[in-house]
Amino acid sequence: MKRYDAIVVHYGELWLKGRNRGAFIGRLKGNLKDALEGCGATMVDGRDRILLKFKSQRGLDTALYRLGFIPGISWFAPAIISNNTLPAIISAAGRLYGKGDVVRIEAKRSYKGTSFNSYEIVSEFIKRSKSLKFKIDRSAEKELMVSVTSSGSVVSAGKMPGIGGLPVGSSGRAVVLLSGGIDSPVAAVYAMKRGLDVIYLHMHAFNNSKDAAASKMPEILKVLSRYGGKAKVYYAPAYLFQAATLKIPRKYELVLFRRFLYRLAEEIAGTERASAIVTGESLGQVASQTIGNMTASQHGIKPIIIRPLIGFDKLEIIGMAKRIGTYDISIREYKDVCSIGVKNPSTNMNERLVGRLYENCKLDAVLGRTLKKTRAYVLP
């Protein structure tokens, strides 16, 4: 027996947006559409919800997991749909609430056709409370919700949060700078909650992006395309770089490595139309991501540089990526070049300092050849 005929998807932000507002929930529809491909599911619209109703069982189960996962989602719950009737509504509830199960009851009524109103729908429920399985009080922590429609009363509970924020594409594209270690995933997801469509570069230290792309990095891209979908991802080689940089200090070589990494995101960043460029930079975290250093290293680069996590700590980092999954794979043993180990690192180099060692190295040449062995996965 199907125990639900539906979910009620609930969009919290999107609601304050003026004359664009079409256009975020639009682009909020087609993101659920790609990421429930296999439901069943067909949309019906609201006024400030998306009611999906589903085929199958398995497929509306498929779906509860899965919309935890989409940006622009206030909250969602599974539904069943009723006549516009009180017995029929009542019925319904019974199916969603039994013995032990104490609700609270929140009556809307968009659809003014019906012979009551919200108020006797909350007093119908009173009335018959001795024939109910379930108990009634309004200070409870479980909901039950009814929404009267034209098409049909809308009976939901259990309140499943959603991430909230925007939905991947209303803001724009970005580059993220993808390490294999805990703090890029993290702002990743970040930047898909406030509505960026995201590719990703990583810097790789093996000879060929085949071995990249057979690492631990895929694992983490899977993760993320929860979130944001089929993810793009290039994986460009770091050996031209640590060749061409061999004779300089090495007290420099983190900043310089922050720049060149820019450069070619920037590079990436117009072939893919982004106009963004995302890292897991927290301030003051290690020696390169002081205000000196950050502003030296982003010297000259057009995209804007969005830093998610600036004013996160380590701890608060952590539980982030624990929550949205990345952890464990990030903690795994890994050669990352974005973590270079230096003794002494410059904490504060300033821009020309960093142009003229870029010059000195011939840095651009070496960009221009490393973009020729950087290489292109979709992963679906």
Contents of the next structure:
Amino acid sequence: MKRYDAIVVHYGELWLKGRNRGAFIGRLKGNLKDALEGCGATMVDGRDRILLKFKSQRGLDTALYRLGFIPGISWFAPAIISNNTLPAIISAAGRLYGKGDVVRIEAKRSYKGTSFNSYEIVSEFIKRSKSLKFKIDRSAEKELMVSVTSSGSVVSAGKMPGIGGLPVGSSGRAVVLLSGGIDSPVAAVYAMKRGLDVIYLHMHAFNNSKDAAASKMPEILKVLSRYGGKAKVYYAPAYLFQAATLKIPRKYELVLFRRFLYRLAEEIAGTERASAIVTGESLGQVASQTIGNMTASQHGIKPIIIRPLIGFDKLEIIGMAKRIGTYDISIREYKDVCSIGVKNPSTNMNERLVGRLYENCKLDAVLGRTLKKTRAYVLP
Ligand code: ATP
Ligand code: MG
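Since the one above is the form predicted alone, can you give the form predicted together with ligand ATP too?
Below: every chain and molecule of the assembly, starting with the one above.
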């Protein structure tokens, strides 16, 4: 016998969205459909939740794992669907909880056509408590949820937390500047959690994008695709930039590189109809991340630059990267563009200086040539 029949999926914050609610739920359902491909799930709408039904236990177990990554879900729980009778509901509960469990019962009806109301569900459990294997206690931590609907009662247990936030795509699209480091993958997850559909841009130190595509980058992207689905990534070579900036003082290189990255991202945002750029910068973490340098390098860039990690300490970011699952890949040795940088970069450049250096190095033309050598890949 199957352990469960279904999973109930609740979407917390979507409730707040008033008139847009329908669109948000539609987006979440679309994302669920993509994420649960191969699980054999069918979707049933409820008033305040989505019910996923499964043919096989294996499909359901896979879905239970995948749902934990999908933005827009506040919590989810495995469930049994029973007939709308009290004995059937109680017998379903007996499959979810057993000896040693102490359980609190939460019952509600969205379908009012039953002969019993939600209070009577709870009192029936109490009345029969002697014959139950589990104990009932109003203040218990474990919960048994009974939801009576017109197509049967959904009896669920073992709430699992979702990551919350908004469904990917409901806030528009952004280009994420993805390095081989620890921070930017974490920033990408936070961007997706706020409903951004993300396209990645990675500037690499290889001779061609094939080598970049065979590096550890796809491994990072694979982890990120648990959150956002199929990942599209642009690999841009750094050698043209590096050759063009050989003659400038080393201490300026980092900020100029940052500006070049933003400009590149701006161009790709145009192609991809994205209206934001996301980076893993935090404030004061490294020399290039001072307010002065960030202001100078972002001067004139049209898309909003979002920096989800701005207020986090490095240790906090490391903790998040570990939870997300990118940390171990990020710390692996990698030929990063930035590692060529200098020990004492300027910490307070102004936009005039950055603009002048940008012009002197003819970086506009270099940008055009770099774009020609940039390749896009879509990862399954
Ligand atoms: P990270 O751990 O994400 O590499 P970091 O602490 O090393 O961040 P920087 O190297 O100053 O900080 O980079 C700041 C941000 O700039 C990164 O988080 C990323 O968004 C972007 N960035 C840096 N290098 C690259 C690159 N090679 N390609 C694309 N984006 C990059
Ligand atoms: Mg870095």
